[in-house]
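As a starting point, one isolated chain is supplied in structure tokens, in the form predicted alone.
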Amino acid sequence: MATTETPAEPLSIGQVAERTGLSVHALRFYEREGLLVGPVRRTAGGRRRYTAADVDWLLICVRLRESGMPLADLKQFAELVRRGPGNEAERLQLLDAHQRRVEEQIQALEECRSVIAWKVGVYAEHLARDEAGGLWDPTVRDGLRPS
């Protein structure tokens, strides 16, 4: 069974920060710099006006960005997606050089994050061993034993 949808209302420049959690300056950045796909509408006074479309770009925008994109690698993807099919394998190459230094970031996250657990316990032993009467074992400094 098909469904008609009317088209959503039109969304103002501050309904639109409120759902892609950017600000008004931001958005206008955003406009400005040529990251949208899609003119944005003005009304008569000049207001612009958002689609649903618009805000569902922006949100991966903000995740894009969120994930260390730099904007010249947003400002070109926003183009290739602009000028339509036909450039896929661009927009893939963009992507997934993007996609690689995001995980070599939650790699070296994850190392970071592995020396704070093991430090985490060494002070949390310590401080057991405090508390229990026990002593803390005087070659270690500070979590780390002498080479």
Given for the second form:
Number of protein chains: 2
Amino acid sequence: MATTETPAEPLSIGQVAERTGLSVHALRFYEREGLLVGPVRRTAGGRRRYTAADVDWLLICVRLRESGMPLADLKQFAELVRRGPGNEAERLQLLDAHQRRVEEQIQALEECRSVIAWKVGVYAEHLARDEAGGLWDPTVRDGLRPS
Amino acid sequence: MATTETPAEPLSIGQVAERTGLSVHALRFYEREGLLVGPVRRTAGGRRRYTAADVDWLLICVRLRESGMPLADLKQFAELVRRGPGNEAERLQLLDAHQRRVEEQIQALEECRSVIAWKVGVYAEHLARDEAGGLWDPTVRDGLRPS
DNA sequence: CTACGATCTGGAGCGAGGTCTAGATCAAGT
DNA sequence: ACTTGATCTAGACCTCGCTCCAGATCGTAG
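Right, the form predicted alone is done; let's see the coordinates for the form predicted together with the DNA.
Starting with the chain above, the whole complex follows.
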């Protein structure tokens, strides 16, 4: 699982930002919103020190967000984890539901892709004809009826 | 490509909402934003009358939006079409760029899906073990407590 | 000691993409 | 004529997910 080659040394917020792709602003924001499982440790002076586990969790969060999970769901998931063992079924349900949504999303995107590809094809063909020596009738306004 | 079995009879905004999936609010909003190619016709009384071509365009818009094209790009595309023939190369470029973005999106989603699937697997296995007779540490009692 | 960059907090601000309200008008049924 | 429901306009408002400030503090390098 060693997602970040777990060096056991805690990381600063900037370092975590680098390796998660989240901004330091976003990291603080996530924390305020209760999206992290545990409270983040601090130095004597009050600076955040993230553990490897924190980073791993954040990397999961990033994937879930990328795939469109709303922060509210992420928060709920974090809460379940925070409460400790005993609610694994709920966690599974949450993830499973999301997984299905992701699959639907992929489906939808693939349909879109094919519609767009068809449109691209129409334009490409149009341009080919055009450049290849003007069978293009200048009196016809844009032959692409099913726009 | 009779997307809506083009009855040549113009449609009310409500009917268009039904067959595009956009709300009437969104339809008016899109119009204000200049996302439509032509100006929508009106009845004597001022009600919008959409043509089949309008609906076809909107259906394309819906696909482009679904696949994450920002309204700004949609607007630009509409402007190109509005200006008439002569800029097909630009239109093609716009669509082609979007198509590539959609493909990247699908890629990304598929990676997410596999990460999530792995997580789901972890929980499923955990639950299976748990229900099948507890290698699960019995000193950790069910985390349910009066919260 | 001094500088300088990174981080801290609380809260304001922002961009995208709509959504909703108010108050008026239109159109159709009875 | 009356009622009902769909539509009209302009503009205020909303959610989401951050982003950015101001002003203070920390921590390290010289």
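Rigid core (definition): largest C-alpha set, two forms, superposition within 1.5 Å. Residue numbers count along the first chain shown, from 1. The structure displayed is predicted, hence computed values, not measured ones.
Peer 1: After a rigid core superposition, would you say the CA of residue 19 moves by 2 angstroms or more between the two forms, or not?
Peer 2: Shift at residue 19: below 2 Å after core fit.
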